[in-house]
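A single chain, nothing else alongside it, follows as structure tokens in the form predicted alone.
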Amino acid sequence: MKDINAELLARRDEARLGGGQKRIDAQHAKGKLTARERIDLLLDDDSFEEFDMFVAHRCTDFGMEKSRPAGDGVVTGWGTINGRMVYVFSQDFTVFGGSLSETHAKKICKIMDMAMQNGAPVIGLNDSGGARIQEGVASLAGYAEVFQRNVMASGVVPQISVIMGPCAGGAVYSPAMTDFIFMVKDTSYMFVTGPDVVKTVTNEVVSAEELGGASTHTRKSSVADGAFENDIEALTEVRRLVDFLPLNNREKPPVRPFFDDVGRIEESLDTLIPDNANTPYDMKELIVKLADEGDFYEIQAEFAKNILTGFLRLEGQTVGVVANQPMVLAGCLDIDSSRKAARFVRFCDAFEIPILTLVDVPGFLPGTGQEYGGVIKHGAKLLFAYGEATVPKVTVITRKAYGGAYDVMASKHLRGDFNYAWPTAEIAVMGAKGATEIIHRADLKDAEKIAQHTADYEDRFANPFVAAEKGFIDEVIQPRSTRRRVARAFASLRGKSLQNPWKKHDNIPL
């Protein structure tokens, strides 16, 4: 018995070394942690339960049978984050460059199946050179099996991908189908075709970082939701995100103790809106002042900065926030912001997370670039997302709500539950100047008359009361009391039950 125990411990020690100490040292030299070190940081102390530690590949081609390291390049299992269960896989770059084989894929599929069965999030720590070429089509089949599970798990359990090294070729499509993607600056990259292929086909010379680095995917492509300085920061932020999310689509988001006064009055909000309607202000200031303890977890902070998305808590309960940002493009909606917000709204709706919408939108961004790029179809995505959402929806209009953008931003007409407006709100088809020039085009040559018409239009429509008279606004509230009113609104909606008509699935304008 002692001999068997000794052998077990020896085999475990060997498996934990992965590709060996030399390769572990090389991983550290690049500023990267090993697969097991990452899991230790991500999960609570001593909570990790590993599966399939001794699984080895079955390939016998190209001399592969001579090297069959235990674990086959991926560490899988489950553990807890602040006491709540999650499933995790962490690819080990020290074993065959983390390349995916048939057995490697089966290990990942096993924990994804268990996650769906038991209702817990899946977190993937990606650090892989791609498909294991020696296994040929068996490796490709393994990727497809993982992809299928990504599809089946979508909207069932939260899926989070962390890119902590290379992720190239077909491998990128698994993270692409997950709910959140985070990257590590300077050490991670994602692309379908690498710099060498790009140079061969198009004659473009581009580095891996420029083609698919963290900066590219957080600022330009919107593939990634956030980028962090190193492995430790990335894993710490993933832990923080998981604290906001429910374990699955059958559970409510977690409730945590809070130490903030629900009725807190913020007098500074009374002067947040500048006197000049064209002067920008920072909408993030409002978000932070509404949140419990000022804690706001922003998603896609570097992309489409004219709209803000992220999570906060009210009375300890998770709430998703979508807010126009007047500091960028005056808060106009455009292609990128519509896509960003629509995806976020759909995630919140899938996992029963209430949605708070803060509105200051002068309309959709005009221009041939937007029209040629399909702003009609992309803008419709956000409209569709809000319209189909059945979770509690509370909207606060702080200043402008013009034209079709007013409708899109969680208006009462899209089944908004509570629609509030500040006294500074202006709800109209368009701005006073533009409207006057259309209505009174006969007086365009008379500057005094146009000025008077503009003033008359502003007096009539540059306020929230016309909409309130028609019931499109439930209440005009004082800015200072916004936190109390919004918190009470969400509290009253905790028992909300709303079902859409039966359908196999909808046909959102993708």
Contents of the next structure:
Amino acid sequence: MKDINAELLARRDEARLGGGQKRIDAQHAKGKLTARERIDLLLDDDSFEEFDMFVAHRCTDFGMEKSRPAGDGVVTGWGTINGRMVYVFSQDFTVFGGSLSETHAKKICKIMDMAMQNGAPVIGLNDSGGARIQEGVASLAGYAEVFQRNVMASGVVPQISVIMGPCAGGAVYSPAMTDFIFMVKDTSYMFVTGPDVVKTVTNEVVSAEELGGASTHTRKSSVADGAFENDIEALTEVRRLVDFLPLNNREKPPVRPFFDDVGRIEESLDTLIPDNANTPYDMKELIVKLADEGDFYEIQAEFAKNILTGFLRLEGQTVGVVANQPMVLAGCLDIDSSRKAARFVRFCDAFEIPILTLVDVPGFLPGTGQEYGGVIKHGAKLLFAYGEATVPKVTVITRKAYGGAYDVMASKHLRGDFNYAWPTAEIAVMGAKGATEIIHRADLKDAEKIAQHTADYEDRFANPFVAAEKGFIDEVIQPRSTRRRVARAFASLRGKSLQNPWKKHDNIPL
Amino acid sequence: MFDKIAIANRGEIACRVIKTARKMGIKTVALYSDADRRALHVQMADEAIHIGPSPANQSYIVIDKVMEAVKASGAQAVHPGYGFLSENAKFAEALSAAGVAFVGPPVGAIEAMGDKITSKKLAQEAGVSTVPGYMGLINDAEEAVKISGEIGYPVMIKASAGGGGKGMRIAWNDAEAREGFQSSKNEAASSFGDDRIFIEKFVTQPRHIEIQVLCDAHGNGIYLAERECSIQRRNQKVIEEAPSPFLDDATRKAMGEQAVALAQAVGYTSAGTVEFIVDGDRNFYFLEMNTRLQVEHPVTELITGIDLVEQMIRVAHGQPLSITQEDVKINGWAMECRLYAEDPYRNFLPSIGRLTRYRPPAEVVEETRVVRNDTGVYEGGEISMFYDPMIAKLCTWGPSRPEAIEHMRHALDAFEVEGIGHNLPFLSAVMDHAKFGAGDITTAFIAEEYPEGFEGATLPEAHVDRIAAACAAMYRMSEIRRTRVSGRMDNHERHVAADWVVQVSGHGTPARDIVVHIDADKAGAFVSVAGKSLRVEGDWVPGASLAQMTLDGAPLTLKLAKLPGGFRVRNRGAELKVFVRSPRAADLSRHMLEKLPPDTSKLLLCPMPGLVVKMAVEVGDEVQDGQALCTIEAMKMENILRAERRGKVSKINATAGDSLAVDEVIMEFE
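With the form predicted alone done, generate the form predicted together with the partner chain in the same format.
Starting with the chain above, the whole complex follows.
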């Protein structure tokens, strides 16, 4: 009897070889895995279900018809990460350099449509030389089809991009519209125009790595949310991120069993705030000590370090955390930190992830650099994001909450659900010294009087109790019991329901 | 008995004294500087009095300030601890004038023994063999060079008021003598307020063995056996034990009797220590007498069962000793490891900062095991740059030396410290060192056995297999938990595999792929490694930073940190990266490129947080291999940074007085 599967299996084997062993070896020699190897590591063992394995391009120009490899440079399908469904596309650099053709784009669009319909995240593993030039405008059209779906999927299902090779020209705009971009150090880069064009147009000499490597995009441009040492680490950490995220905007964030005491007391937090109000401390310590099992997934760790953003779990449930970092620029808000945090807050709000805000902010960074750069508009992004967010919001002021920055950082007035303060909190329009110099301008020349006024001001305002008297602070809590208090606050908000008025969309100051 | 005593000290020793005072029903008064406002000794004492700014020379060693606080507190006695004012005759005099008892020897004995030059003369007069050296004071570097030449190199340059390795340098040639004289003098001035220096012959291959004596004011004096303190780095003791694995009864008796005779010759009372250098033939030479409680006194307490602080307080109160020489028996063996806030991978440079995690092993007293941790810090406390970097003394006791060492191995593995660099890995490595295990040690042990510094212990393959098995079992548990997340696809859940490849690497540990198969059950797992099955059990849960497991019944304690796809593991002095991967991922990992660390060979980086004391070169200078480039003061120690190779200075980014962070670029070379 003839084996009915024989041809299928043979065709599959051929398709799985992509651009052939020689190109696979070349990919490996660069320290990169192939498209299929990457999918193997991203998804649970044996969970990948492929679509369109035999799709081939239709281009007949420039002799392209002679080579029509199965799959056309991208592997697409779905599978599971720890048993939860995700859709994935993985560009195959061994086939035409992973370049995007009309059919290549169609494959991506197909899984994006299914992801939206079925409510599961889309993970794109990007490794592509760019447009399939031989196809001309058909390739560009393909990009635009993908872009449109990125826009439609935004806020519906989480979209994650991993840049694992080149990503240049129009290709960058698909990842740019996804929720998270991760890069692999030394083997990936992203730019709109490459070093050659840059040199031709501006005479600027720059390497691909400098122009658009992982370091550039995680530290300078903030295009990328994180960078990893190699393919294996990147895929391992994407799996870890997916564990934090809901599958779509109709689901609650995931919950998993946890091995940590909800009421865990951390006595060391009582000494986190230094004696001297101008001495920095590491806010990350508070985050790690609050989180279940000390597990914190930081987003944009290398950019605008004066604010920390990322995910943790409380009682097994995902919580997004935004925290001023006194170690950098005294934890002030500025253009970069406002943009970084605003985008994070909006992601959390879009996907029903509760937000924990830890506040130690001396205000907005002053200076022409900031004003000319539009700190008013960028600072307003964070204010706007917090103000529109309807997810559970719990805020803890650890030390300074001065001026407008106090308002911005998820204050009671922005519909904060629980606004806690440590006994070390100082909620005021500004620091005592500055305030005294304005209120008692007449006494400026008398150092003794100013010192007395400053002390008086400190006594009056350098504490959480004035705000607590007005109800702006719901409760002053002991640092050591912050985990228990915050966890209980979020527990009590599990049924929270709050709707903003209907609108087509808002007009956040972009 | 006294109703209330003050402790003119800080840190672990202040806490140690408070513990005994509390046991004796005596109230305690702590003194503290600005930096110690939140220190443990302040929290433990019944009362606490602030005595000034953070630097010790503006607080703890200012006699007037201490006296003022003592008087205000109404304390009837003062325990001075070690260091600071403990061997300061003026302080003892001031107390006596104020009618407050000094928990220590009489002024005369402090004066006689406290000064190293005088004490050596006295010892010689008493017929005790001493090391050759120049007894006079030395005025300048040139004189130091001349005297050193006369004695013959190598020589030891020492601060007259010194102790604990501070103000002490070994010189092997004229240049080093000149430089050593100056830095000893500077350090002595900043640490003790006394910059007198003397020089003596440096005895090579010596052991440092000291005799604990205890005398009362009624003419009774006994010795409480010896302590061996040969494991030293830069003359600073690191590991001590009692008894010494080297002494025989006859030598012990001879040393003990001489020590007591010397003490009694100067009218000594209280606890004191007579330090000797012992050579390979068990010839011993008097080194100095410390007229105070020693840091390492707990090992003596553990083998004799005598609370030395209690005895000191009783003697200070005028009571006669209730113990006779015949009562003193050596019971078992005790080890002490000093936990320093020093980074062993950066040539033991001081590390300061907040102790974000500090969990010592549980203290236990059992029939065949004692674990004791004398500490002055707590989780959330601050290690400041103002004081000694020692943060704890971990002691173990067992019926025999191997047992005491074995207990220490586990206690060190179970000690959790985060937030600062610390020497736990180094201490563990010494515990596993064959020469140390055999008791074959000299004061040059560290310099000889770790000539290139310490980069982490190399563990035997079989032990690495055990670690791999434990990590695989733990990782699999974590992965199983991950599959229990909400929102998964029913009937299509992930099944966590039983086959894994553990990829282990670390400094001194060759990278290895270890294939394992895990058969888990409710109580643990059988992990087969290279065909051999190991039973792994423990109460570890995902996320815990310490794993206390048993492997085939034998304990294994791992300190863990998270890595993507594995753990960073500290155990037995090794720091390992342990990735637990599926066979597929392990196979693919061979394609990953090895990344080289950035080239810093053309830079001089600041190895520790500290203050620039002096820049020794200028831009454009050609420097030679080993030439001094600049001096950084950290933790009151002057550290000379030297050129690692020849080069030309192209840029200098720091000047004297600058305060620098770790890895800040001090200067650049062409």
